[in-house]
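Presented below, as structure tokens, is a lone chain in the form predicted alone.
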Amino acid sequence: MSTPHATATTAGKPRILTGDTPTSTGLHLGHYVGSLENRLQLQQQYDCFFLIANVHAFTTLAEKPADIRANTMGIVKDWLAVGLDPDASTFVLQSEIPAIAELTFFFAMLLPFNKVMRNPTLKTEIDTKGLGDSYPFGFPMYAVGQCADILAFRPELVPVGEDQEAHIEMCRDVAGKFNQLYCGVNNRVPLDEHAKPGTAGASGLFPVPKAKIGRVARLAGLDGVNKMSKSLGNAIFLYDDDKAVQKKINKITVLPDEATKLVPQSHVLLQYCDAFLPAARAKEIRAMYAAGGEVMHGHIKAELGAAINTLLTPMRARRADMEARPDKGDGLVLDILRRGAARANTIAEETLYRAKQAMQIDIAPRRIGM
């Protein structure tokens, strides 16, 4: 079993991994300016995992494995109609490389239960998703499982959205506490280089990854008031048509606070502007509002909503082609899942035998075949 240094590849390129669990049928406006823009950006640069968490997604969805699949099939098309390459980058799907299960459960004993529970992320999920008490066990577990589905694959950084943000802080804290723990790297060592060659003291398995939050860290949904999110029903969705788009757009309401007269800057309109349109054109409405004259709310939202289909109608193009198209569509994400898997499992498997070699309960490395 090779052991090369943790973040180099056969490319010579650094790694990133990142994914998206498969809780709706596709990806939204929030996906897209929190993390999947930055992949685009990066997946000819970095060597690129991007994960499809379908078995986190049983913690909410456990009774109903069909839109489980069928959301899967979904995110991966949006993928491909975003513009992100299998062919230079790895999908993965998480339920077919069985390191990532083996080590969430070493991971698990690194972390204090309170701590997981702790996770601001997580807190966040049970409230918003009105889980109260009645979430099973592995709800919070896959907040551990997370810092597998990153470990396993030894990157450097990891795109995400401000939300997942906590996420990397506990990966970052895994990482760190194996190195020391099991590794023999000096707690005087930076985590940033606990796998960096040359380094004294250091000779960790784990690069100590770093978040990369895209270039809107949160989208606000169209209710103004949470993350957009299918689950609360506030989301535009890349596959949305133009008459959708606009619709939604059409709903948010602009109201000026009581006691300024004035509509926030903070306004959900104005983020959106922010976020879609040229800077100068943004920086003008927002000086439009600030300044309290009659502003005519439909014309901004009819921009808007154009400026957001021109950014889409090239992602919902290929998409439907994908669709209409059965060698391009279920085929292909199935084939490109497959190719994905071979790839993932021999570099997941190689850490994990690397991390079993340090925790002295190494027998043989194994193969996963497909």
Given for the second form:
Amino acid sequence: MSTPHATATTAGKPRILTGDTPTSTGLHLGHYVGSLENRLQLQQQYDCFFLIANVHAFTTLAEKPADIRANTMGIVKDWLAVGLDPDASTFVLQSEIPAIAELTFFFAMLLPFNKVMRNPTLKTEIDTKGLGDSYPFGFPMYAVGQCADILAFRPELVPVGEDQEAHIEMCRDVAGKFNQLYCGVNNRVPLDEHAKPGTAGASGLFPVPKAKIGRVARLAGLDGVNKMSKSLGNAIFLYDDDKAVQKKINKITVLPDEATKLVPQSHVLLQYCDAFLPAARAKEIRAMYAAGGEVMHGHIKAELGAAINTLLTPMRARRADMEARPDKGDGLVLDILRRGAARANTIAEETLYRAKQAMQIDIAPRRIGM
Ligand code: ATP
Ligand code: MG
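I would like to compare: after the form predicted alone, may I see the structure of the form predicted together with ligand ATP?
First the chain shown before, then all remaining chains and molecules of the complex.
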């Protein structure tokens, strides 16, 4: 099989794949510092595929299809509101890409069941989302599906928050195993060179992608315990108005540690200062808390709220503009997703066919979205 530079696109740029699950009507500050900032920074340099994992949303919201649809609309509007550019990048609705579902099945054969079940991100989610032991089979399956979401586009880079690292590691395992089993890559070729052009033995179909973790790897939620999460009621959303943001910040409890009598340096308020105030000012605030004197928490919360609102004001305005349209901007979103599906299917179908060739189950290429 001839293998041109596996990550090169028609535009000649290396690829990025990343995305969000539509489990809520919008995105939050954790998404912004964990992944969106990187997407914004890299979207012109890379050929980017931004995926809405709407099939995966059914793992926890199977009884609420209308919510999943509304959430999908909301998240794409937030993408547009923060400045992701659907002309420079491809917006992908997962359910429109059949190759992803097919690759999921193939990849499920390459992952030991127990390894999936030991995935620490899945374990945390089962715990924090209170899924107990009655979650559907599809829940752990989504981790396998995510390998297919990524590898269908053969990207080099996956900008994500720290909670996704375990998933990306699994995806790297799958890509490596597929390349070795079906593409004849020798196990002495380092993972990162499996599909590197010009490298001896690098005949892999899949470049083994790397995670790119955001400026803040894991933004804590307002509860100060879990990561900020759409599903946990501990988030500041990008569309929250000035008052809502300030109210949420004001509710953060700031108590000194019983033993040291100091507010711990790990406190969520200080984490937010680091993330959203100028570095010098955050350092000054940290020093004040470390010194243990009287600190006016209220003033700091007001300063933080104002900084977050300054960041969010233009985003909210753009989302409000879209939602002021008679159709609430849904037509615009659907148009973008239709265009994205056509382009995404061209690439994903090519990947699938090449995977089938490697697995010796190819009969003829098929035509979807070409
Ligand atoms: P859910 O509660 O449904 O799991 P979520 O808030 O975790 O939602 P996802 O759609 O699962 O959001 O994640 C989208 C992207 O945002 C991923 O790359 C993830 O790592 C990143 N991300 C999510 N929350 C945070 C956070 N608190 N800090 C940094 N990055 C985050
Ligand atoms: Mg999540």
